[in-house]
Partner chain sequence: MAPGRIRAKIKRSSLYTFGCIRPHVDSPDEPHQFRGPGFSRHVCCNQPQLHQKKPLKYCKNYISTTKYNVVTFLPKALFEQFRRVANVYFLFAAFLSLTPVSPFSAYSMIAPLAFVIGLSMAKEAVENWHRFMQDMKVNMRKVRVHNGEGTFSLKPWMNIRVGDVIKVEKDQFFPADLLLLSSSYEDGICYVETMNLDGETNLKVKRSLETTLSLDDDSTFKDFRGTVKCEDPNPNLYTFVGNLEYKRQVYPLDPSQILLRDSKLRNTSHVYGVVIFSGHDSKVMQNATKSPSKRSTIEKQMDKIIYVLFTLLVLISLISSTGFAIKTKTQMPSWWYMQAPDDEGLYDPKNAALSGFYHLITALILYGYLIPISLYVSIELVKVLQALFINNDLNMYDEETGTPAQARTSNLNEELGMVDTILSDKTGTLTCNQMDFLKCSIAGMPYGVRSSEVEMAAANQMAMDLEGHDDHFTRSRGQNGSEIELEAARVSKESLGIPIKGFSFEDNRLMNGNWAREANPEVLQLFFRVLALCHTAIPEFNEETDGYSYEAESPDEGAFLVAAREFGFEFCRRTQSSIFVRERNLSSQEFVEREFKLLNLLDFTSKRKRMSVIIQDETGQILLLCKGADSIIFDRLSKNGRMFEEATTKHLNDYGEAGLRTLALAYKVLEESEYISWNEEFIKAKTSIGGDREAMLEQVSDMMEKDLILVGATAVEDKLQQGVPQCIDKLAQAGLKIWVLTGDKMETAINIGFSCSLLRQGMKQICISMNVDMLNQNSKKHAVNYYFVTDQVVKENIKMQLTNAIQMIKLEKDPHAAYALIIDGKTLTYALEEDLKHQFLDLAVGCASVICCRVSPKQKAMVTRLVKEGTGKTTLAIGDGANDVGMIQEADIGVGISGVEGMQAVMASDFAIAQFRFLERLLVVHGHWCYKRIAQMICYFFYKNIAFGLTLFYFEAFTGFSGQSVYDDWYMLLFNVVLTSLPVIALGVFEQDVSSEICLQFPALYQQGPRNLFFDWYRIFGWMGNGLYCSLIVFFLNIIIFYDQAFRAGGQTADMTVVGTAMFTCVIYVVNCQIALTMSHFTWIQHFLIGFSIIAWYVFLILYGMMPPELSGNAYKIFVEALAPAPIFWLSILLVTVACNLPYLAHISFQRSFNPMDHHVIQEIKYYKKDIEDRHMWTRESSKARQETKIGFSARVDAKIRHLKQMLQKKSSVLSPRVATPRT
Amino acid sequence: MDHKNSKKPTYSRFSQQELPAWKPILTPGWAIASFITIGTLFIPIGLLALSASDNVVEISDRYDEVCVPDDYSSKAESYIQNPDVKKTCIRTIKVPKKLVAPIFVYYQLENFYQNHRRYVKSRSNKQLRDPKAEDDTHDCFPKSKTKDGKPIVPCGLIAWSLFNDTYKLSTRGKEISINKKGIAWKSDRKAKFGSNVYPKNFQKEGLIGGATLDEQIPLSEQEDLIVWMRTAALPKFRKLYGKIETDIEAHDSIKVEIENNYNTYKFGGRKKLVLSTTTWIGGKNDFVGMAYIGVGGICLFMGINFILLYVFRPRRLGDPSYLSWNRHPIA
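May I have the structure for this one chain, in the form predicted on its own?
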């Protein structure tokens, strides 16, 4: 035999699967102990998570419909597109429980598909971080260049549609300061948006999609833009607007002055202002606790069933008489 042309693999204990292995036998005791352990661990964790979620104070106020004047109730799109109509809207929010700082201010949009393929691709990551790549706009159509061929920075539909509603909050006659620093991910500010890249020709001509940007501030410091450009996976999403760093007492009334500028009426979208505190589990989220309790309950139920079966209908482990071909032998 010619060993040089042989296709026989080189022998090793690994390739021949001869290494030591653990092959556990799942006995009734192991199965019962596993289910009971998972159940007794998961249910308390779920109860703690639900308790933490219940301690979150969340206030949500939908304003897209109520902030349209009665004269424009049947033509909301005309109202939002008319530059001569005042867009200021005053809302009052009652505080049911004390809001302990930090209080997070979100805007929530519904029926807005940021995960649309064309929308998601309409950006230039290279342009956002490198000032020498401002002409890299081939993926940004239709918002890539001005009519005279000058590049738009930042280009693309995502940046062009930047959310531009604004909120001013006050209580007991005093303005509530909203801190807009540190609302974006640090990794995004450092790695994805350049500290020496500045907006150019942004929202300068044609149809204006949303907010404008200060051309004297680099993109790495334009945190509203950074938050907006981390696109959402679902059509209902929240994005962080800012943080309130003072407590708000229970039963206070918060006066909210809203500049209702963002056009969600074109596609039947909805807008909400959300104030929320957090706990160790984050914001209000009952799903995590209910999931733990559900899985734990199922495991406990299965464990108790196995115990009853093992006590009342036991069988010898590895008994070949239970094999199907032994239970129904061929005559």
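What does the same protein look like in the form predicted in complex with the partner chain, given that the last one was the form predicted on its own?
Shown below: the chain alone.
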């Protein structure tokens, strides 16, 4: 008896596929309710986001072309590569609306492929963090070592091409101080860039790419570098340059003194200076609000459509006449 039943499957609701289950049905009620709910939820969110975005004041000024002296206008590249030409360029920006501190100063580059695979890979996280790992440069090709074999700190293309335009802002003859501290992510400063790692052999030979670094300041305090090293996702990107901690009144004009050092002329990239405030949503971002309103609108539209369809062509739920054998009766 026991032997015979030894193969008998044991009963459990699981093994018999009889577990209690929630079997929801997308009834018209549910469908309409969910469309309407989404609609009514999304549109206010969209409006909120739009208003937040609306509160952001953003000023941007493209200066790459304007800052090339007239006699170099057709050969911008030779201008930027000529170390003897003065690169300072003065721009004046009108403030349309009051900028409330903190005001963020960004530089924007376009057509710059910081997301290119060759570029992205060319760095060494270990070296940035650990002074003992300065030889860890195998990923940094082609900027890993000097010609005599000494490791470059920080190594790699990203660091080497560090952005080096500088801005000085003043309004009503008074300089606006730009705070360059705290522009990088906190965790980057704390953990990713060592406080005891100092630049070495950086921009010392051959072609000089971008900015040089002060060898006395540890990497964790070189916030421009830290910001730059967070590669952007798209070829058009903005990076934080600094913060202004005083308000700027509306209709003021800001005088900007730009050291136009960075070569974007070779690849035809644009450079912009951007001043922007933020709200809870971040910078100026109308799209979120619009998209929310759009999706919400579509949902409302569909919800209403479903209601109408239901009014004109209702189907009783569980109506057996909709079963296939009733719809196409067997002859």
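Numbering follows the first chain given and starts at 1. The structure presented is a predicted model; accordingly, all values stated were derived computationally and were not measured. Rigid core here is just the name for the largest C-alpha set that superposes within 1.5 Å across the two forms.
Taking the rigid core as fixed, one finds a CA shift for residue 24 smaller than 2 Å between these two forms.
Residue 314: CA moves less than 2 Å between these two forms after rigid-core fitting. In this core superposition, residue 12 moves its Cα by 7.0 Å between these two forms.
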